[in-house]
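Presented as C-alpha cells, the chain that follows is alone, the form predicted alone.
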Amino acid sequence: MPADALLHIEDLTKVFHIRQGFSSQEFHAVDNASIVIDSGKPEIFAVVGESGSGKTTLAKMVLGMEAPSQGNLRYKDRQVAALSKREMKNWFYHEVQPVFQDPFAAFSPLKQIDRYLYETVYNYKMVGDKKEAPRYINEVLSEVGLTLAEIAGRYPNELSGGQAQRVAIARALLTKPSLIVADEPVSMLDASLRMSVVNMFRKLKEDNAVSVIYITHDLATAFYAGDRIAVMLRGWIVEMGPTEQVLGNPLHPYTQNLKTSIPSIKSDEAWDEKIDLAVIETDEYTRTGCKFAGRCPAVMDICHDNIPPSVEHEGRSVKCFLYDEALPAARN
C-alpha cells in the first residue's frame, strides 16, 4: 500500500447471486476495481457510468455497508472489513462520512432537523461543553450557506431540496472527516441547485482539506468538479485518470460513447443538463470477454473471448486491447 494513501482499493470485487428457478447466477457488480486516493492531497474523485455500472455498490463497500467478496479496501492503512462495530462507530465514521442521493430519506419527517446536528455533535464529542454546540453547528452550517437560525425547530418537509441537501452535507462535516462519499448527491436537484452543491464540494476540498468520492451519472458535473475520474462499465473501471484528459480526449470506446451524450467538453460552458444514461445490454455482466464487445465500434476478434488488460496510456489507465502494445492493432 502506498505510504501516503488515504484510501487504497486493490482488486476490489463484489459478487451477487441471483436465483433463477432452482439455480442461481452470479454477477460481478464491482469487478477488480483499483483506486488510490492520497492523503495530504485532497481531491474530488468522480466515478461515472450508466445505471447498473457498479457505482453505488462501490460506494457502499467504501462506507463499510457492503462486505467485499474479495480484494483489499484500506483506509489509512487499516482494512475496513476487519474493523469492529466499535471501531466503525468511534473511528471510521468519524473519518468517513456519506452524503446520499435523497436528502429527505436521510431524515425522519417527524423529527426536527437540527436535532440530527446536535446528536452528531454529542455522539462524536465534537465540543467540550454542550453549551458550545450551537456555536459549533452554526459555524459548520455557514460553510454550506446556512445558519442555525434558518433551520432550528423546522422539519425536513419545511425545507427545500437544496436546503435539505446542504443540511445533510453539514451533518457530514460536523465530524471533521477526511473523506466524504457522495452518492448521486445532486440528481434530485434542479440545474441551478446542482451547480451550487457541486461548487460547495469544491470549496470544501480547498478550505477543509476534504477529499470527496463523487459518484454520479451526470457527466457535466463530473467534468466540472472532478480532479480525477473513473469510468465504470458493468463493474469494471475501463478508464481512469485526470478528468480533463479522460473526458476531453477519451481513449476507451465506452468513454467515447459517453462523451457523445454531452454537447461538448469545454470548461467555459455552462452545464445545465443532466445526462441520464440507460442500461443497454443486461448480458454485459456475464459476457465471457470484454463486456463492451457487443456494442463497441472498434471490436476485434480477441475481444469476444478474452478480458482486456488495464494498461497505462497517455497519462491514464485504460482497459482495452486497442492500447495493448503486445497486439499489432495497438501499434497501428
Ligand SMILES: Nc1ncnc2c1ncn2[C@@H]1O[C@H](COP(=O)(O)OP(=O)(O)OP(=O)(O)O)[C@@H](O)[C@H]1O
Second form
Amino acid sequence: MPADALLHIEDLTKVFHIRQGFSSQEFHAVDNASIVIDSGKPEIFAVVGESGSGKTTLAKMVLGMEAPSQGNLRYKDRQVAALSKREMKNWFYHEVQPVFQDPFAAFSPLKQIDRYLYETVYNYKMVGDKKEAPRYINEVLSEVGLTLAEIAGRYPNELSGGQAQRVAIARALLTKPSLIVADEPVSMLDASLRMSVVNMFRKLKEDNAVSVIYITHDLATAFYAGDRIAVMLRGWIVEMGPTEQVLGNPLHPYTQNLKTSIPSIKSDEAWDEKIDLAVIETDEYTRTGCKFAGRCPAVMDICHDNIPPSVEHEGRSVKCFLYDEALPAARN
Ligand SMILES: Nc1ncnc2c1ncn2[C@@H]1O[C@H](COP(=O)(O)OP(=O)(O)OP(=O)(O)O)[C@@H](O)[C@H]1O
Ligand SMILES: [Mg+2]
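In place of the form predicted alone, output the structure of the form predicted in complex with the ligand.
Full complex below, order starting with the chain above.
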C-alpha cells in the first residue's frame, strides 16, 4: 500500500450472476480494478466507459454500498469492508461523500430541501451551537453558487435540476469531505449547467483540497476536468493515466476508438453512437481472452484466448498485448 494513499483500490472485483434459463452464469461487473488516489494531492479522477462497463458498481464499492467479491479497498489505510456501522457513519461518510445522477431522487418531494442540510449539519456535529447552522449552511451553499435565502422553505420540485444538483453537492460538502464520489452528476443537466457543475468540482479541488471520482459517459467534461482518467470496458480498466495523455494520445484500441469523438463533442451524440456499437457484443463479459477482441481492429491470435496484462507504457497503464514487452513478435 502506498504510504500516502487516500484511497487504495487494489484488484477490486465484483461478481454478479446472469440468469440463463434454469442456470446462471457468473460475470465480473468490475474485474481486478486498481486505482490509487494520493492524499495531499487532490485530483479529479474521471472514470469513463460505455453503459454496463462497471462504473456504478465500482462507485458503490468505494462508497461501501456494495461489498467487493475480491480485492482490497482501503481508505486512509483502513479496510473499508472491516469498518463497523458506527465507523462508517461517524468517520467514513464524514470523509467520503456521494453525489448521484438524479438530484431529485436524493430528496423526498414532501420535505423542504434545506431540512436535509440542517440534518446533515446536526448529525455530523458540524457546528458547536445549533444557532450557527444557518451561517455555516449559507457559507457552504455559496461555494455552489447558492444562498440559503434562495432555497429556504422550498420543496425539491420548486427547484430546477441544476439548483437541486447544486444543493446535493452542497450537502456532500457540509461534512468537509476529502473525497467525493460523483456518479454521472451532470448527465441529467443541460449542457450549460454541466460545465458549471464540473467547474465547481475543479474549484473544490483547488480551494478545499477535495478529490473527486468523477464518473461520466460525457467524454467532453471528462477531458476538460479530469486530471487522470480510467477508461473502463466490461469491468476492466483498459487504460489509465493523465487525461491529456490518455485522451490526447490513446494507446488502447478501445480508447483510440473513443478518441474520434472527442474533438467534435458538443453533446452526448458521438458517445451514444459508440454505445450502440457496443451493444452488438453481448458476450463480452464472459468471453475468454481480451474482452475487446471481438471488435478490436488490431486483434491478434493471442487476444482470443489470453487475458492481456496491464503494462506501463508512455506514462499510463494499458491493458493490451500490443504493448507487452514480453511479446515482441506480437507487435508486428
Ligand atoms: N445488483 C446487480 N445484480 C446483477 N447485475 C448487476 C447488478 N448491478 C449491476 N449489474 C450489472 O453489472 C454490469 C455493470 O453495471 P454498472 O451499473 O456498474 O454499469 P455502468 O458502467 O454504471 O453503466 P451505466 O453507464 O449504464 O450507468 C451491468 O451488466 C449490470 O447489468
Ligand atoms: Mg452507472
